[in-house]
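What follows is a single chain, given as structure tokens, in the form predicted alone.
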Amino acid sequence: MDDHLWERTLDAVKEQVSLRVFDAWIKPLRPAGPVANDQIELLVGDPLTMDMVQKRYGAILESCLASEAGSHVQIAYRLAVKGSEAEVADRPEPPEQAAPAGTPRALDKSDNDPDGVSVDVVVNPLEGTGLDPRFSFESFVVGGCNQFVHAAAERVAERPARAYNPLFIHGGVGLGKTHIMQAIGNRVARTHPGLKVLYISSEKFMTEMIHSLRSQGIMAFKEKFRSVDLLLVDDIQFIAGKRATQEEFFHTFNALYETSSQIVLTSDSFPADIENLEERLRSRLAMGLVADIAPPDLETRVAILKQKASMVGIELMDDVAFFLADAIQTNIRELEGALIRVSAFASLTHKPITLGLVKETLRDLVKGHDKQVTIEAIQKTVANYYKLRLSDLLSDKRTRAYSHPRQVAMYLCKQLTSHSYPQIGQQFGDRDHTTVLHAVKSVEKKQAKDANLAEELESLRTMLRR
């Protein structure tokens, strides 16, 4: 092998993979020596890298190497020995297909190495847990809609079975229940490596139970779920109406609780609202801390959108982020789906992500978003929503039944129209602009802490966009 063959090979590979992949997986590789008998040996820093490179990028490496060498060269991989001159340089924690930064790595030092040199073996703390390493507290955007849940989840992760047990998290589809639940599991798995953690959906719990009954392996099933230190069960509402599954989960719950194991559950409904659930199980679900996740407000959606974009290397302009976050108010999954769709369209057409491109790409999703909203429409919609007469909304009555809707209407007028504070005040019984300013600031402050108010505002925005 000539002196520059490997450098030329790296340059060729760099053209075929993303820069992030190249820096994380390919660049740290080092040849152990020259090509011999049409074979080259590459030194790899750890088993995780070896497995990833062989499975995902081995073919690209061999193709580029053969092209530069002028003939086929087979690649063999070998773990680098610590302390050797050819040891692979430390590589940064890769952003893709790997545990997030800060993941502790247990090192297994072999005492039986005849040369007295040990090899680092990476122990994956998430192996067998069912957890996705992408879900962490660090990647969870906190806003008024989920601040309480986030704080409770962090407390549980810090003190499993000593803080809130069970922790029951409920909320609508796509609001982050699974994310925050798995963040607990990931944190515990890494900071308490001696604890056994298991994440599972209630549907899979039922499927495994049925399979164990058919295969006469019910004792192994019981042992699997009753021997953990932290059990995370997603979408518990799906066991409603399934008597055998409820029976088994009831006993599993009791066994874990009695041994001071932490239990975390998610559902789309409050325990009392889950139909066809046995009362004794319902009482178990509600015996700890019950916390809800509300739909995110506009500012939180913008923050989530920008973070999602940053994670995939997209720089999202503020006007684009606000437009998307305001146009798609249902849930985070749809917002993320819209971002993926826009990103793909921009990539395929080689165009920058502008407001115009977003409107073109998502015209079926955001149709009606450009509809001009008037002060009169807002006043009528708010009055109907709160079951008031329009004259009452515009009156000088100061009881909360009238003042709260009036402030909401003023806030929406400022948010959804281009009118100034004095112009809005004039339309509300010729009120001073400071009254409108106070109303807007008051609603902004309250919605950050009041999930019900945030939901009211989202509902009204949706009605006004139709």
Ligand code: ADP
Second form
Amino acid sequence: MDDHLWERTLDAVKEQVSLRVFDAWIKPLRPAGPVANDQIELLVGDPLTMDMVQKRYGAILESCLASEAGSHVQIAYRLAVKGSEAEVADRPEPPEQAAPAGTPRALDKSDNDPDGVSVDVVVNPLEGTGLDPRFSFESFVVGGCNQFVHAAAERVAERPARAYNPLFIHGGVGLGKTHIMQAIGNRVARTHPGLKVLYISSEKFMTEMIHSLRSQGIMAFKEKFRSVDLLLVDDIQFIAGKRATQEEFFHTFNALYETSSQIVLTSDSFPADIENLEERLRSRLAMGLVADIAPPDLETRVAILKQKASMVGIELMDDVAFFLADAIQTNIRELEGALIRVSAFASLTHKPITLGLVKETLRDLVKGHDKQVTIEAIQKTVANYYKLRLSDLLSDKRTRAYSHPRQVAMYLCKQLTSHSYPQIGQQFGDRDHTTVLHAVKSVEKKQAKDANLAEELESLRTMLRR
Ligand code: ADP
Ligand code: MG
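In place of the form predicted alone, the structure of the form predicted together with ligand ADP is requested.
Shown next: the complete complex, the earlier chain at its head.
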């Protein structure tokens, strides 16, 4: 029997795959014994590796093996038994906790320094990935609003490209889309060191593409995105209306999908609601699992506040946490901002964080907070503000002069009162709750891009608080 068959096979495979793939997946394989009955048994360290190797590189392995052996050799994969066969699983152990960005982890010298020659190899599993280690599953608070997304994200991180592909996450501003997406990346980078992870915003994707076109580096650009195993593209809605970017992204998507690479996307809206998106891309986006993040309920907001506070070493009393969580309902980023302001104020003035201090610090934010705003008050204020008659605001007139104030009023009702969508619809001339839902989503979406609208809303809110 040929003693060096496996070595030669490895050399041949090496020619056909990237070094990254070779080191991560192929090199750790060990034959359990020589070829017998035209069959060779390969030992694999863990079930995931077995899956990946078989599916992605099985064919290459078999063909290289056949040409080295001179005849077809069947490969049987088997999980290595811990102990005697454990050397198979000699892929580097992932660190327990991802290192903070910018602090590379030095490998134990003995790992890479067999000849006693000291080489300072530093490996940071997050380098070049665009990931921020603070956005982890561990720091993500799960509540009814994000339970589904959280579960889906964990599945994807456990079984990249095998669970849901693509995973499309949508939801309003500041609700944790970027956080949960990065958590997937961080988890995969830690537990699957052989996989290449890349996080990018769709805007950055666009600028990099334009830059590469100018500098004639489009091939490098394509290669960069098509060689990853997990691509995370944040805020995909920004490529709407950008024809060339959509085109390039479409091809990137297809190339990755075909090679069973995992794709995760976020957006401020459901694929069908992203305007100016090419149809073929839209259908790709919705091809896997679409999951949405809703605004957090009170308990979740309190839990998030407490968690953020403990992360910076502050203990938050219940009354304070509930007060803040009640004052800021729709955006977790704002909730965090309020906490930062309060804690800065407390530390500058050397005072403990009490309810009194919070009210003092956030005076503008919570002014009128105790005052109950009614749907009627909102309707009247909005009608006045846009110089309409109340009856017109509640009418069926569909031109923008009426529909815009009407949508704004519905949005404010949802934001400032505790009425449900059907209740609001009823008070707006007996409209269906889906009309209200649509209005709220549409205002939410527009205000991020439309400074005039943001200003209108702010003035209206101030008037209503008086
Ligand atoms: P989005 O991308 O949806 O606009 P982000 O992911 O940037 O929102 O979240 C805004 C902030 O709120 C971040 O600091 C994030 O850590 C925090 N956040 C959002 N959801 C959660 C959660 N469930 N648990 C802990 N922090 C959260
Ligand atoms: Mg985001």
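Numbering follows the first chain given and starts at 1. Here the rigid core means the biggest group of C-alpha atoms that line up within 1.5 Å when the two forms are laid on top of each other. Not measured: the values here are computed from a predicted model.
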Quick one: core overlaid, is Val382 moving 2 Å or more at the Cα between the two forms? yes
Cα of Ile75 displaced 2 Å or more between the two forms, core superposed? yes
Would you say whether Ala321 is displaced between the two forms, judging by a C-alpha shift of 2 Å or more on the superposed rigid core? no
Aligning on the rigid core, one finds that Glu444 shifts at its CA between the two forms, in Å, by 25.6
